[in-house]
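The chain that follows stands alone, in the form predicted on its own, written as structure tokens.
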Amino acid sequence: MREIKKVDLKSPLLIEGLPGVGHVGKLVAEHLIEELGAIKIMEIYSKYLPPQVIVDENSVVHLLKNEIYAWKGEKKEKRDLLFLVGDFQSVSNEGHYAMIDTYLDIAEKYGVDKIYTLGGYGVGYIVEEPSVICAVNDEKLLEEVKKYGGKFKDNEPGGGIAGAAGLLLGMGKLRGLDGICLMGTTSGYLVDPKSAQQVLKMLCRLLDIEVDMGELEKRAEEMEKVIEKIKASEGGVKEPLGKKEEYLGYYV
């Protein structure tokens, strides 16, 4: 772990958007970082990430890492925000638990008392109108989420919530941290900015902030064109990939 910049934050909220199904959470978190002008304060390296490096457009490599960004609210009534984003999630069960402990240690260091985790819920077929399925780690949060339009469905998501989006809520609860998970329905096999738009709108209502969504809208329009080509092509996706109950949206 490498601290890049020291910051003084007031009761920040932690927003997790690591890579997962449809890259929904990653798209939302990175969009907010860009629009709000959040600054990188920490890099997290781990033996539990895949054993590889990433090669950039200039053929320069960098070791896989996850990152923490911070944003200080411009108004006194707005809470500061911490963002957890990065290259990958852990490649092992042991690694997931170890890395979540690290993330929660960081959250506690800055005085976080509530966590929002973001992701996609893979359904195995192209979703024309994405919706947002919510989950919380304490019943007291149900009415708060419903107040801002959050939807809860019986026995959904099927198979539970795997990866950081789920473990941060479960392990966070053991440390007394409230947790809310927002999952945009998505096919599960395409990067899905359209689903990310819906999750972003829901999150902005919960945080009482406004950001420009133009870039996500542009990406969603571009992906729509890709999907239309897939539908029109011979052998394109016409039916769900499998029964809904057999399709698990791991690493939301």
The other form holds:
Number of protein chains: 4
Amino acid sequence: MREIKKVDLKSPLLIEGLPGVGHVGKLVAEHLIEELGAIKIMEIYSKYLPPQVIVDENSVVHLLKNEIYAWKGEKKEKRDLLFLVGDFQSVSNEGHYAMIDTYLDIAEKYGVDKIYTLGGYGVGYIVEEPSVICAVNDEKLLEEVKKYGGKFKDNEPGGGIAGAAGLLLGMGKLRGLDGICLMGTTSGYLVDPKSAQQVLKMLCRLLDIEVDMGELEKRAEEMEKVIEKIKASEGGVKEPLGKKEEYLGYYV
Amino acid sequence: MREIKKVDLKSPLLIEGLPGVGHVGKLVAEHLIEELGAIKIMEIYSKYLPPQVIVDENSVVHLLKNEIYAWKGEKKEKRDLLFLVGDFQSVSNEGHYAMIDTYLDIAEKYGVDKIYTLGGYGVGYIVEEPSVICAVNDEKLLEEVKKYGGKFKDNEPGGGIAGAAGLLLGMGKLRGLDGICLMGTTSGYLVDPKSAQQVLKMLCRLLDIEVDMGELEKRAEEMEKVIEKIKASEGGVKEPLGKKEEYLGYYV
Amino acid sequence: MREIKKVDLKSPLLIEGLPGVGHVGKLVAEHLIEELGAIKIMEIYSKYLPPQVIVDENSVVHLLKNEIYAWKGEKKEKRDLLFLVGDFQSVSNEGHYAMIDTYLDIAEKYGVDKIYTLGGYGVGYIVEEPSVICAVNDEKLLEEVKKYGGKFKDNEPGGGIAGAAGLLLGMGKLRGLDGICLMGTTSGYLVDPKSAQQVLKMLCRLLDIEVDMGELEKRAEEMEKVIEKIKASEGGVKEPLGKKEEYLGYYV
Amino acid sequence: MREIKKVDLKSPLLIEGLPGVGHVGKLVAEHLIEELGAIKIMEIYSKYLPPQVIVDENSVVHLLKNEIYAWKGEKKEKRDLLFLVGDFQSVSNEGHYAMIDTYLDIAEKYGVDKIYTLGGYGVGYIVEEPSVICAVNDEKLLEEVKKYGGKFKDNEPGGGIAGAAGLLLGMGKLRGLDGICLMGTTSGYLVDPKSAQQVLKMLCRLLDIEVDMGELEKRAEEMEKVIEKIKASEGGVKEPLGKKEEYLGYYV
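Next, give the form predicted in complex with another copy of the chain, keeping in mind that what was shown is the form predicted on its own.
Next comes the full complex, and the chain you just saw is listed first.
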């Protein structure tokens, strides 16, 4: 863990967008960081991440990491924000618990009292009109989310919420932190900027902020073309898309 | 680990019913907790459980956990009871040993001197008339179990008893605790309330308590219908049931 | 770890026969313990063993364990012996290193200066006339082993020696302990008392002791019949034996 | 960890050549150790290596290990060198991080300020004319590498650099150490001395040293014959080489 910059924040909200299903959460959080101009304040390295480095466009290697960005609310009535993004989540079960504990330690250090986790909800087929399903870690939060148009589905996702998006809420609750999870429906096979747009809209309503969505729209249009090509090359739906697991590897 | 409620118990018996083969032990222990009105006194969280949360019918997430319930024996001659139930067992080998050590620490703290573990004994085919096979962690216990109608089979189960049902007996013995394991024969493919009924009957005789079995009977009848449907849709027994591993996933 | 009995030994030799290829080492060590009347002095429990218990012929469960037996050399000129046997070896890589460290701590406590490890060398086909291949952890030991008829093959086994039989020699050397490994050639698919006989003969020459081999011979004859049956039921060698991995599971 | 010999070095460079893709790095580092006459100064044992020993041509077993060799620059203007070579890399994710930390501790102890890591870059087909792709852990190093003829490719390798070759650069950077990785293109299926020759040439230019390449050339020619035989036995390219994963096992 390495602190890059000291910042003074007033009880910020934490927004998690680590890689996951359809990279929905990652797209949303990185878009917000870009549009708001949040600054990086911390890098988190861990033995629970894969033992490798990535090589950037200048042939410079970088150890895999997670990062914390900070944004100071422009006006008095806006809440400060912390963003948790990164290259990977833990590759071991026990590592997940250890890393979430670290995130929560950081959150508490900055006085976070509420966490928003963002993710995708894989349904197994191309979703034309993605919707957003919400979950909370305390019943008292249901009303607030509904007020801003959040939808809930009983017992959904049926398999639970795996990884950081779920654990930050579950383990955060044990520390007395409120938590809301926003999941955009998505195929689960492709990076999904269209689903990310819906999650972003919902999050902006909850945070009462406005951001330009142009970049995400552009990426969504590009992905639409990719999907058209896939469908064409398949002559329709001869092979179910579900079989082609290499897609995510390719387009991520 | 979080203590919910302080209770004063007099050398209680510990009854373990964590998820396992056919969820037999889980069905029995949860039925007893419900019928006796046992109260939750402790929640156990662990990095050895899967890194995820479950979402309940109100869209509220819950960190995976094990739980301890307590019941004070109504009459003077009844023993107090502790129940160990939960969402999952450890997903790692070493985690199993660590979690059992925690359970035994709790048991010793409350003065437990005898443990009953409940489970299913998978035989690979639908069992019309489930029976209960017993095992103990000390020869001196054989007589007691036989007196109440418990049956033993030499070297059964041949593969040993895996997970909490086995380790609580084996590791408990090293701490001087007596242990009895009751296993209901079951297919291993489906949740089996019928097998759970037999285990419950045997346990009640051993504990000298009586509980209504209506709820388990109802679930057993529903499961009978499910099995009939499966058989019908298969046109008999064309495909052996053993191949359909998705069954347990679906009906649990 | 549990000490059962205190014994006073004079710089004993350690003989390892944990389960492994063809259970050759296990057969030899258990045969020696039986014939010499060695007594159990220690039980070793570990989180690195599988998380389960075994059920004996009286329906009594036993936590998986390793055991140390001791034998006091009858005459003045005989060396005292320690035996390391057990139900299982570690199921994790790191656990192997941890358990071997424990074994070596025990060995050093008793003043052991030389270790014999026993195992099978799987060749992939039924071996009619098993032979014994030796390896040592110091060149100075080659002469001694050759003197007693031990055979060596350069770079054999090519894949190295895995588990306790290898690590006790390698890690023992770092502590200054001499080590000799005796491996009986065996198919690798079946428990092999015939191969064990050859290893036992070699070990007895090295230790300058004599034991009755009747029990191992009987088991070898029984196994010969099993092999005949397998060959007959296959109508010869239609299916290569190597495919039938369930054999070891069945006959162990 | 065992220190074999104390040496006095003046801020040496560290050159890593542990086993990896095509064993390219291993071939280069071991060739340099041989040609320069570097001496072994340290052995590193670890529970993160596979739990086994290797058997040498004299039937003497050796615990798996990594080794540090040292070479004192002959003339005043030559830098001293440390080499990191060995039998295996860690077999667990977390073990990789732990072992790299140990290597870097050793490096810092000797005053290393720059690390060269050597490896292969698997492309999936036989490479007739291997080239060398470079990566660095700091932009300031790009110019130096280019000056000596090093080639870079944006975002290559696309999957990042796994294991010691990558982590030494990434984790070394966090300690302020410069790092350069040289990767020879190779099929990934066969040990590749031809690719190693190219990496060695590049490394010698960077280090400003000269060594005889005869031995590597001889091995490259032998390997050429092996490849010819494989192609002949396949009657050309009927089966893609990529399917034959046993090749590496056989020829290593």
